[in-house]
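We begin with a single chain expressed as structure tokens, specifically the form predicted on its own.
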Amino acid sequence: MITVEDLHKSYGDTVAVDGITFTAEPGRIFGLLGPNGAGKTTSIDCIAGVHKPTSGRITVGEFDIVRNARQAKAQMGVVPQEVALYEEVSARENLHFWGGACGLKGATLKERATEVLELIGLIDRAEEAIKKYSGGMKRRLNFGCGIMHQPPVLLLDEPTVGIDPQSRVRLLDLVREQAAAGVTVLYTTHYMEEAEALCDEIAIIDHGTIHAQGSLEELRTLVGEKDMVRLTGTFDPGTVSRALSDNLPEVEIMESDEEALLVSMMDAAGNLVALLGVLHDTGAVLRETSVRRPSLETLFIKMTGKELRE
């Protein structure tokens, strides 16, 4: 289990966590769901031992990361962001030096190396120095040295980024395996489909905060059955507002500029053409209009007031 209980991190006069608390389970993989930037890796960072919380606390088992440094981390598998491997000698040597790292020795090492190997799908290039490895393969090896030591806390920091589509299912499979086998998995993603297909529980972070936290059903009562309509083209934004406020009342503004705007409203399908009415009236020039169900993108624009940034 991992408890983090109001947790900062500041750089200077820079805020990346700011007051963030979770507990993430056994057999349960918590989410973290944010942009690039959102506090996602320096909260990783933290809980890892990495860096020193600026304050508040975190205990991984029931070891705190600060005073049980040791004992904290020798709980705990991490998978970075950034692939972490020896690119000149093989899968299998990699994963000897971390296991060893880890404290596993002879034959034990050996053993839980090839069952890494085969169940990670890189049994039969084992031997293959890994500079000739694809990046869905590495991301698997990296995978694979996170787990040697068969932790009962996992740490995963963006694990699918810049990977083919096989490679990610494969590695999200394999998340899925570890979380079955009662492992504590933490997960960081600015992907909303890999939080809503993968995660028990999900925190939408920005800018260093929680704006929304529970289960996916949880969070779609969050959003209520209001639909997103999305519109570009050219409007006026301070005209826009002031009609829709007069005409359509219930429809809320949730971002607007000279050249979009989104609003929030019920049955969009039904009442698109009044939206469509109002907005002609202010002069505005359409080109596109799209229309979204309720999802977890909806609620995160609601919490943060913008679409999830790449």
Contents of the next structure:
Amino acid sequence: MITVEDLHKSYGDTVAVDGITFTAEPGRIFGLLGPNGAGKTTSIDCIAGVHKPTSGRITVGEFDIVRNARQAKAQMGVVPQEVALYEEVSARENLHFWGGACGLKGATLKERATEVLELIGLIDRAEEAIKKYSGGMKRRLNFGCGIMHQPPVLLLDEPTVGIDPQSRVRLLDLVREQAAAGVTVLYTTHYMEEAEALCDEIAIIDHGTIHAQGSLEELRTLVGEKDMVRLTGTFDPGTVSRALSDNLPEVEIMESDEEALLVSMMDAAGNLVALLGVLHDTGAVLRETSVRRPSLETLFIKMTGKELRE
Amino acid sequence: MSNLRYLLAAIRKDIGRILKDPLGILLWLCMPVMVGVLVNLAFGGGDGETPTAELLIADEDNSLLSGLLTGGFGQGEMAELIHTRAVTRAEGEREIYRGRATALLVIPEGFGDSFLNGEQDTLSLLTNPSQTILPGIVEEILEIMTTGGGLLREFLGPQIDLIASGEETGEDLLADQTVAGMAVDINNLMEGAGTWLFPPAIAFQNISVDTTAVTEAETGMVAEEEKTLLWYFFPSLLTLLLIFSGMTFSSDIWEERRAGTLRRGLSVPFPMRWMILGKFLAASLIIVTVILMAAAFGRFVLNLPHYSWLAGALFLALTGATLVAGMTALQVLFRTERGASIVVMFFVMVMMFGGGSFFPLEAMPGFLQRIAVYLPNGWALTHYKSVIDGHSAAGELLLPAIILISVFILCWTFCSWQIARRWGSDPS
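Same protein, the form predicted in complex with its partner chain this time rather than the form predicted on its own?
Time for the whole complex; same chain goes first.
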């Protein structure tokens, strides 16, 4: 289990994490969803003991990461965002080194390396220098190094960045297997669909703050049944705002400027004609219209006021 | 115990990485070897023969004195430098104009008589304009010989006059009394001149040379005449090797930072210092191997007279390990690789040219020699040379070795602290 209480982390005047609190339970996958620069990696670094928190408390299992760093770190497997491996040596040698770094030794280390190589599907190329591997194979090995010592807590920092769809599916399956085996998994991503497909519980993070947190169902409830309608063209924000509140008060403006308008409304397909009519009366010129069904993304937009982009 | 196991794993890992990328090692090995070969060639270490001046002599006088003068060029070491050939004036001029000789010396008829009678005469020297150095050498030697002849005429004037008068009177032999008188006169003259021609310093110098020879044999120091260019240059090449190895191994810290292995290393239960120490020790083992092989090559293949070469080589390897740690400490001071590279390269250049690694310390101007001993490589080179030429016992390297180990520990501690602080996990 991971418990994070009121975590703050600053670098000089820059606040990277601004008071986040959550708990990740054993056997479940907890997702931290947010754009680049939201504070996900800093949070993982603090939990992994790479950086010392400015304030707040982090407990891994029963150990405090600051006071009992060595014991807390022994509970964790970390899969960093980078492919943190030694390119010149083989997959087996990488596993031996990182397994040894987590306390494995002798025959146990060798047997576990073979087991992991089979699990990640690299046993046939175990002795090859990994600089000859594809991006997906390296990512799998990166994951393998994190689970060598069979840690009860697994931290994964955007482990699928830049890999092919097939390797991504394989990797996500491996993560699910870990959770099914009772491991506490903390998973950061900026891929909405990945979070939706994988995580049992999600925290939406931006600017170092958690905006919403809960299971996927709980978060969907937060969005309600409203659809999102995005319109591009030429608008006068003030006139549009007045016209909508006078004629279609149930329509909620999410974003508005002279070139784009984002609104949230019930049954967008049925009410779209009315919306376009009101906008036409304001003198707006429309170029493009798109309707999105309620999703985690609509919640993200609602919570942070912006779309989730890479 | 588990820390030690982790340390050994880190050493094994880095040695594996280094050996699986032999091109990197070859690059830092090649540079000093290339410099060595170039310098050896530039300073005449190749197969070229010593150039010889071809001096043509047209002796139109054919006297005893002209015979002595031409014979003088064929004496001792001068014979190796100047090859003489007797020609007529016309032949000689032809050879010179065809560029087949260095110079033509013409001894005019009556030169011997003029010398004996104390009259001035002129020797003419025609030189080859297409050659630059060799004609100058011939001219210098001839000038010395004529000056010497003039001095002889000045000191032994009366005796030479006596000989000349005998020639004039047509007597073939001088009377015994006359010869005896001349001998006494010459002896008195030499005794009088001896007070300033042979001052005590010369006598002392002769004695001191003999004494030194005995001392060198007894204490095992390398005699000055055994110190060839290679003897002076070889230790410099070894330190050049250390500088390049320091630069290569220290820059690997950026590779680890880029890959994210330092960040991952910070998340394992063992402190970062063991991972860093593993890196340093792996590099040190490679350096020890290379330096020992190179020093053994110098001692046994090139037959360089190096005393305590093994202790000296180990001392140099320790210097190399400290350079790796020091340069890594320098690297982690910077947030960008570019900034670090510029500063490290600056220090490398200063050490190379100022610390006796590119030019032997002995070939550098005095003020630079004094500065050199304050640079890491110059300091190490001074201690190393003192041991290999026998001036110091191997045990005298103990204190410098302790200083090196202390600096190594300081740099290691600083690197570990800096990397754990933020440097190792900062992707910018």
